[in-house]
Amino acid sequence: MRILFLTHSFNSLAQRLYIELARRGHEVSIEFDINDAVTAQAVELYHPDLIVAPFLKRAIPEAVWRNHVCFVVHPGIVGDRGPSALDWAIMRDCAEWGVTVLQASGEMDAGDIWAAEAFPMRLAKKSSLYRNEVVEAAVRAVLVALERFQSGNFKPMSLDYSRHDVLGRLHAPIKQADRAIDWSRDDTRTVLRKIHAADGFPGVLDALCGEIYYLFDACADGTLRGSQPGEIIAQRNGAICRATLDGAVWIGHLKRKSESEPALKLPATLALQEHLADVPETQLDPFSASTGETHRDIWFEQKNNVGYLHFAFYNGAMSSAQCERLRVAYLAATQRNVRVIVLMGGADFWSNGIHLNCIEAAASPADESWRNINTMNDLTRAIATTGSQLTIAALQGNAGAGGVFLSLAADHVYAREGVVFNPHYKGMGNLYGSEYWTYLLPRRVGEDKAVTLTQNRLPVGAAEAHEMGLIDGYFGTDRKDFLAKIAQIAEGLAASPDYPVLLHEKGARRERDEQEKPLDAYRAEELQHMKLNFYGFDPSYHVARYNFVYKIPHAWAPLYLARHRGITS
């Protein structure tokens, strides 16, 4: 079928659905929902058999939904209506939630129901729930709805609140007043729910150090306590810890509220740096035993002859400081008594490369860009040149740009089934990229495929990544299954009688590659391009980065997505 995606942006759900539908042979074109005229023009140009709206912030024009079947993917249970669906589910501590595929009509979220899928809730950030449970449920529901649509004989269910199984209701848009934290009354779980329900967007407004900020990225602390609820009692690796009535919460990111100038989300200590001189730093050794709940972005676990190095960075972005800390931790891991090191990334992202927000906030974004890409390169090289262990990259979550190529520095790369790869930089103002990708990518997929991947700017699913040789395997319908299989593979490799031979072959292969062309040469060539991106006359990278970090809406859908506009490359 010819399917038109109408979406506010090409977000994680839209990308995953694009992959799933293209995999099944559907022809998919994407239009950003900018205004009614653009939407109507896209429909006229493409003549779609079906319109799918994975992520909208406004109603589909009547002229479109009256003449075309439009599937709206709503992140709520059957009967749930209105914006902030997932926000309210978290705020109300719902045990179960879901996704509904309904047909657009004259009332928002009130159209006939084509499919619905449910999932158990967990105490987690909205962004994490969305990228995991919501995306998986949405894929299942959309595939069921498509099958029913293609059958030609399915009659969708009208919304009937008199049915006992219709549990959702119309709700009002959530406001900052609903999210507001009362530090003198709210316990730790309540504070977490409020910040979790606003994570990603819009954050929770709160006063800090005499100014107003949006709070993001919260987790509990199991041991720290303060005398005054709301006070900042500690800092660690970019995060601040605030006392609650019954404990404490870490807040990783802040965005200053400003009416006069744009603001961007930053690590909390960077946003508050001039106010934290008297706040103690409570460092935590990545190799120390787990001490319960706390803020920990890098940690190491060992089981038998396998070491697992976790690096859970917010949104997968890796600043210069984070890259350097991770490199130091990795090198320390190579000195442990392990045969295999598994690079775990985080539960939501493996890595998305350099930290564009920190770069934007720097006194010289060009200099910080240069510093950041070099620390990424140092980390990548440390992994690629490891001779004492075999390494595995275990991608629990999505990877993009330099994060994809960082994973290729490992000897083996495995991904969870639902992981999405974006192995390109071009969309960020024609950024060339580094992380030794000109060495790491062609040796896996070949020169021709490497060019295609880096130029076409389209997402790649785990199955497609495996088929082209980008990764060695994919498995696990959920994170638990994936981690169990990774442990099995890693321990099998560590216990293999062929381990000494495999380690020797790895070293010999690296030596042959180095003689053919040194890693220094790849790096120098890549950085020559990057220097032009950062310091040259073309400001495209700096403009694209600014638009990205300040969430400037797209003026049009990129032509490589909007195939109906006549350009497919």
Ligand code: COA
Given for the second form:
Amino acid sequence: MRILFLTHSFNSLAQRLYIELARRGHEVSIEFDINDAVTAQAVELYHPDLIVAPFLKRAIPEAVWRNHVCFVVHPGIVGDRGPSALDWAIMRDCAEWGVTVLQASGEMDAGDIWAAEAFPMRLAKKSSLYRNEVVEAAVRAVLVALERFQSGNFKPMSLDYSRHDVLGRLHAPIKQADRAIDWSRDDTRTVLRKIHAADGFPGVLDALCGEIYYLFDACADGTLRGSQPGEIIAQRNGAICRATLDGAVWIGHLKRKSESEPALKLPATLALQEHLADVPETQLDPFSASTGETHRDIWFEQKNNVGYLHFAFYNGAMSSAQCERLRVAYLAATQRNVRVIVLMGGADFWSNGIHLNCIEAAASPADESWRNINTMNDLTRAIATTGSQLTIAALQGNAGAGGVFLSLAADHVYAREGVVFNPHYKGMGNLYGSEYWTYLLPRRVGEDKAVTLTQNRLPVGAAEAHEMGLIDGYFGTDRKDFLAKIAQIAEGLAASPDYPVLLHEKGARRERDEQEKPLDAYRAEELQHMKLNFYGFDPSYHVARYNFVYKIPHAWAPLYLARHRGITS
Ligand code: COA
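Previous: the form predicted alone; requested now: the form predicted in complex with coenzyme A (COA):
Once more the chain from above appears, this time first in line as the rest of the complex follows.
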């Protein structure tokens, strides 16, 4: 079928649906929901059999939904209507939530229902629930709805609140007043729930050090305590810890509220800077045993000759300081008595490369870009040149740009089934990229495919990534299954009688490759291009980064996504 995606942006859900539908032989073109005229023109050019709206903020124009079946993916259970669906589900502590595929009609979210899928909720950030449970349920629901649509004889169910199984209701958009934290009354769990329900976007408005900020990225602390709820009692690796009535919460990221100038999300300590002079730093060694709930972005676990190095950086963005800390931790891991090191990334993201927000906030974004890419390169190199262990990259979450190539530095790369790869930099203002990608990518997929992947700028699913040799395998629809299988593979390698041979072969291959072309040469060539991106006359990268971090709305869907714009008839 010819399917037109009408979406606010090509976000993680739209990317995943694109992958799933294209894989099943459908032809998919993407249009951004910019205004009614653009939508109408896209429909006219493409003549779609079906329109799917994975992520919409506005209603579909009447002229479109009256003449075409439009599936709207709503992140709520049957009967749930209105914006902020997931926000309310978290705020209300719902035990179960879901995704409904309904047909666009005159009333927002009240159209006929084609499919619905449920999932159990967990106490987690909205962004995490969206990228995991919602995405998986949406894929299942859209595939069912599509099958029903293709059958030609399915009659979708009209919304009927008198049915006992229709549990959702119309709700008002959530306001900051609903989200507000009352530090003198809210316990830790309530504070967490409020910040989680706003995570990703828009954050919870709150006063800090005499200014108003949006709060993001919260987790509880099991031991720290303060006398005054709301006061900042500690700082660690970019995060601040605030006392609550009955404990403490870490807040990783802040965005200043400003009417006069654009603001961006930053690590909390970077946003507050001089205000934290008297706040104690409470460091935590990545190798210390688990100390219960706390803020920890890098940690190491060891089990049966296998070391698991976790790096759960918010949004997968890796600043210069984080790359450096991770490199130090990685090198320390190689000194441990382990035969295999598994690079775990985080639960939500593996890595999205250099930290564009920290770069934007630096006094010289060009200098900080340079510093950040060099720290990424140092880390990638440390992994690629490890002679003492076999290494596995275990991608629980998505990877983009330099983050993909970082994973290829490991000897084996495995991904959870639903992981989406974006192995390209070009969308960021024609960025050339580094992380030794010119060495790491062709050795896995060949020169031609490397060109296609980096130029086409399309997302790649785990199955396709495996077929082309980008990764060695994919499994596990959920994290638990994925992690169990990873542990099995890692322990199998560590215990294998072939281990010494495998380690020797790895060293020999690295030596051969080095003789053919030294890693330094790849790096120097890539960085020459990057120097032009950062310091040259063409400002495209700086403009693209600005638009990305300040979330400037798209003016049009790029041609590589909007296939219909290449249709001339
Ligand atoms: N630096 C800083 N923030 C980043 C980031 C990066 N490299 N990559 C992603 N993010 C942030 C986004 O701003 C967004 O923030 P928010 O939702 O908290 O406001 C969040 O991570 C999720 O990203 P989003 O773009 O919504 O996710 P997606 O799944 O829709 O798209 C990518 C994934 C990888 C295609 C997209 O995030 C991207 O292009 N990232 C930039 C990659 C890059 O160019 N890195 C630099 C070169 S190495």
